[in-house]
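Next up is one chain by itself, shown in structure tokens, the form predicted alone.
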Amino acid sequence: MTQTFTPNEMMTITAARALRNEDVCFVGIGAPSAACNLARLTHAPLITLIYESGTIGTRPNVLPLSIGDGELCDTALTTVSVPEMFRYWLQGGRITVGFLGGAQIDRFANLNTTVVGDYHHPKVRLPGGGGAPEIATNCGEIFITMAMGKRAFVEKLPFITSMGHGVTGAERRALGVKSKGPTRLITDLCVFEPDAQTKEMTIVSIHPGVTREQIAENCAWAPAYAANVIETPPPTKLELEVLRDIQARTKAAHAA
């Protein structure tokens, strides 16, 4: 029987599949947290999940509302201070994958979480970078999860909060940043990966039922396509069951 799923479920499951058993992963709240815990509960039971608050090896039974959620500390192997988290773990190169998202992104996977509009007279003032700029440059590689739309996928960012591959694709190398940067941009419509030469984010797979016209309607630049674009494998019954189960547990726990 054909499984029905939402675009958000497709995005979360696709992100989970990219994670490996041996990864040490810097987790974000929301879709990244759901993806990382789905991976832990399915194909990557030994993955090490780290949240910004200092919880290491956490195995939450429900998805946290924030990095300060007690569920993270209660189920962690250990909890360290935030300075130790950033200096020893992150800047020490001990984290293989970091998850990021943002209000806006450009074709080189630079992220804006600071302002929309002119910096001094913005249309919208956003929360800011937090630890994202350090995560972007110090994790071995970066996975980005974002729903597509022209307000989010923009031709030019008004402000770069977290560097992806720079404004030309060459800036990471020029600045001596040795980590890979964004290697996957996982959306509700498709998956991008950086072109080997230009570093422009390029579509490598399209989710089931999605057309190139839909992608164009939701992206402010003309997206590049790889030579061989595949259809993203649809969610399996197990993936959907596990994801929906942890989301249902989370909803029940937070409603109590």
Second form
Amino acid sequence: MTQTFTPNEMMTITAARALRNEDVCFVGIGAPSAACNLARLTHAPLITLIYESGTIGTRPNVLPLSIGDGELCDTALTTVSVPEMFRYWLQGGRITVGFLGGAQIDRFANLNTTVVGDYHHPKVRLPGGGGAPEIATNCGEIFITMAMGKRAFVEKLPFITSMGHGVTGAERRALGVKSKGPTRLITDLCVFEPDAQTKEMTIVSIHPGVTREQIAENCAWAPAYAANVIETPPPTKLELEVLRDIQARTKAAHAA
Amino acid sequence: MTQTFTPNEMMTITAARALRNEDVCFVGIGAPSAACNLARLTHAPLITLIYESGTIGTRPNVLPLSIGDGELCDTALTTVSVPEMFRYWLQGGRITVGFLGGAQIDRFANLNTTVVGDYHHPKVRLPGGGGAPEIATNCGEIFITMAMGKRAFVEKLPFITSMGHGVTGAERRALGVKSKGPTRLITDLCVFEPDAQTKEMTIVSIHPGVTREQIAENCAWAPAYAANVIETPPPTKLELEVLRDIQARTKAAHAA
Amino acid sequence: MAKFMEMAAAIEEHVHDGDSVAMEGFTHLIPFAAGHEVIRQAKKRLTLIRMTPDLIYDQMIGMGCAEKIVFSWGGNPGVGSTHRLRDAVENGWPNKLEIEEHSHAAMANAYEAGAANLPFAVLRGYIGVDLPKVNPKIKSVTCPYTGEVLATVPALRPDVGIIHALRADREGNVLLEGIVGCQKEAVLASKRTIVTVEEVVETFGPRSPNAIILPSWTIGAIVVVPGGSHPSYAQGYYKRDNSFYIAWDKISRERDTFLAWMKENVLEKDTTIFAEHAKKLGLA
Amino acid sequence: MAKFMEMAAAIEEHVHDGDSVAMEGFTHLIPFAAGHEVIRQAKKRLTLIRMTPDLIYDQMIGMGCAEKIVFSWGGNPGVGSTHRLRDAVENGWPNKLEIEEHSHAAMANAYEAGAANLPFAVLRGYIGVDLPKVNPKIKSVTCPYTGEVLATVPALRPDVGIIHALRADREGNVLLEGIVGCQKEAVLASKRTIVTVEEVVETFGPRSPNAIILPSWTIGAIVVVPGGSHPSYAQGYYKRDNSFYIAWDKISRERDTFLAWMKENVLEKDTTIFAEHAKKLGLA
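We have the form predicted alone; now please give the form predicted together with its partner chain.
Time for the whole complex; same chain goes first.
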């Protein structure tokens, strides 16, 4: 049985596997949303999904294009105002997993989604932080999902939009932040976890068919590897089916 | 035509007359509630009544016993949470008239509803401030309604629960408070308004049949009189009917 | 995830001697049945937090459960005094009672700050009044933009939050409606929580998308107690027993009559009497 | 009391050159019809405040209405860039655009503080990030109880708040439902307000006692514009036009195609086209 799949599918499926029934997950749009809903539709049917638009316990049948599509509200347990969402729910410390993506990341999983170049005279103006700065510190832990590439996995960020483990790996503790920060970085090629001591994001699993050379070519720094690196289990038939199914439904719905 | 009425009815009816259609009124229980609803059922049908329990634009058919009877919610435009009521609506500066009563008052219309005697070893422990401390400064103006008596209208308050014009009459301005404070004090014998200069509460109108001697007997300080003191117009037949009607309905409902 | 429990077990598991306990409900939905169980279990040295102590804390104070009360208006609404609270403050009966007194605005903001995981709340309040002179917890901050000085109070973070709500669904989500006071904030600010409800329904069914619902995972225990807020009320289920609030004035005025009433109506009864009260006051 | 007005008159009366304007709606209920009228009236030097500029501010910026933007996430949701915003920031076209940038949490808190008549908001935020280095409005206060240092932002108090809501009743009360974002806060924080609505009803009829309703006396002008939030959406009326959001990427990428589209679809049209859009996307 040969099951073919894209790197992107591998990334989304691996991210989904990290989620548990008991998680309360603050979901970003794009790959995080796909992963969270895939988890909900496969091994974690009881997971609570929260979108920053205020929808709590939402169960969309189609992936939303925006963070506030009507589908999210229609299928939610309830919908609260945005100030309440950020005050009582995110800052309230009720979220177990925050799911982030970004334009650029460094070895300590700090993220940039603000600017490339100087802030006041930017080369590229990116959308900005949105919920990310406070998601990064107020959730129990952070999962990040991003496709690798030398312009995305950079040596030094031009701007820190949200803190991972800080510029030296010691900043969370130094700033009195009690949450764990990024515990998993799931890419299209491999999975990183922070080293217990240094907090540098360290490769713990490589996706089937991917080589260390490929990873090196798509990362601006020389990434650390764990002592025991395993091969990521390939997508199961069910995982692929469910993911492709929801993506097909989504595409049809948004094109309408 | 001789229309008989009690001092208490005269007080409630006079208080009601001070209210206007365009007022947004923060209503306390007891005489204030009766006055506000009398206004609504007579000359000010469009008045907005707000109770601190969160009910906005309420139109009770029966006077509530408590500040949060179901009747208030059933007949309201909408009901908000108590934190929202105090933050967005009262502190938000949206209330034109706050209606207060109290156990004791002084000549500058400061009120005490906290203790008689020493705070830490009280002779009489009263209920406390509730909403009053912030009603007193956050509403556009304050109407007070209280029956007179030497133990209620005192020379010096043992405790200031809510500020009127302060202990010297100058405190509101000194503390940077922009609202007017008590502009009317309606008693069972007469009506006071603050003197334009000194802010001392000054008698501007005496209820029919009441003498200055009677007032003196029921006030621990020698009250000031305005240059032109008028006789309060007696209750009209309609005012009395509507008031007695709602009080009868209320009594029947609460005894049930 | 909320666990459906019996009343006695829920109070036993979640309320311990010496705890700070917030039993909220602003006139509406006051958790009387839970309060009576706390009294039956003779919990001691509690710090009782409530904007309006109402009859529920009057009863708990009179029965010796409390060593401190945090409140903002301590009377029998529309009737007069809470005599047991007064007797404790004025005469130290049945024990000395420490008081921490606030305004409604400050208490509401303190719950709100607790729910929002902030250490303190800021308000435009306590201006020109004496309460800050006797309550050292009232402090101030200066606005970093305008220089204005504003009052602060510490956030409320009770050990236990207890509320009564209308209904739970099978998953343990809880719905509130009507005068909702600061119940949601009290639950979200507390370390442990008990919610008593009128009934359990299969699902909430058609409702406003913005219905006030506490998700199951924010709640510790759910106890089904029809009538559980009598003599307070449950919107759409039964009315406030205003005549009982009036009668309480006489019952509670003297220690003897109070103790006799508590013995007969609380100590010798269990949670099931609440359903009987509710039936009598039920809506047509 | 709210005054029912025509769109052109409402914008003329309430929006002046140089004003700070908050047109809120978090993905849902974005007031596009009002935005288009502001463009037709060629308002200038506005400070545009919105958590997510979205296409509405992309259009207004591209047409030269803005001199400053206050925001927290400036993209085309789920699609990519807001190209007109980028062109203004990166290249100063059609004019230089000053930016004041926040996080969502800070903006939401700043509206909340504005509605609550506080001069500033406090949050546990902006920790370990660079935004405070480039936005001098982000400051801090120290908790008077714990010594913790928390971030602050100034309250938002716009000159004008504009939102789209579901319906008004004859008295001018306005009902919102669904994803309500920070619209209520934006209205309550603003000095003047315009609310556009899908329809006017005789009364709201049976509803949750806690329905989100802005009383008539909190609103300046009400304008009835069916479809007034297209390509955003109105819960229960019509769906979000996701295909238009996708199409906007191409339309807005180049200045020419953008200007041509604005001429044909905004400058040469009036408010009535919104009803046509809504009809196409209407719910079955």
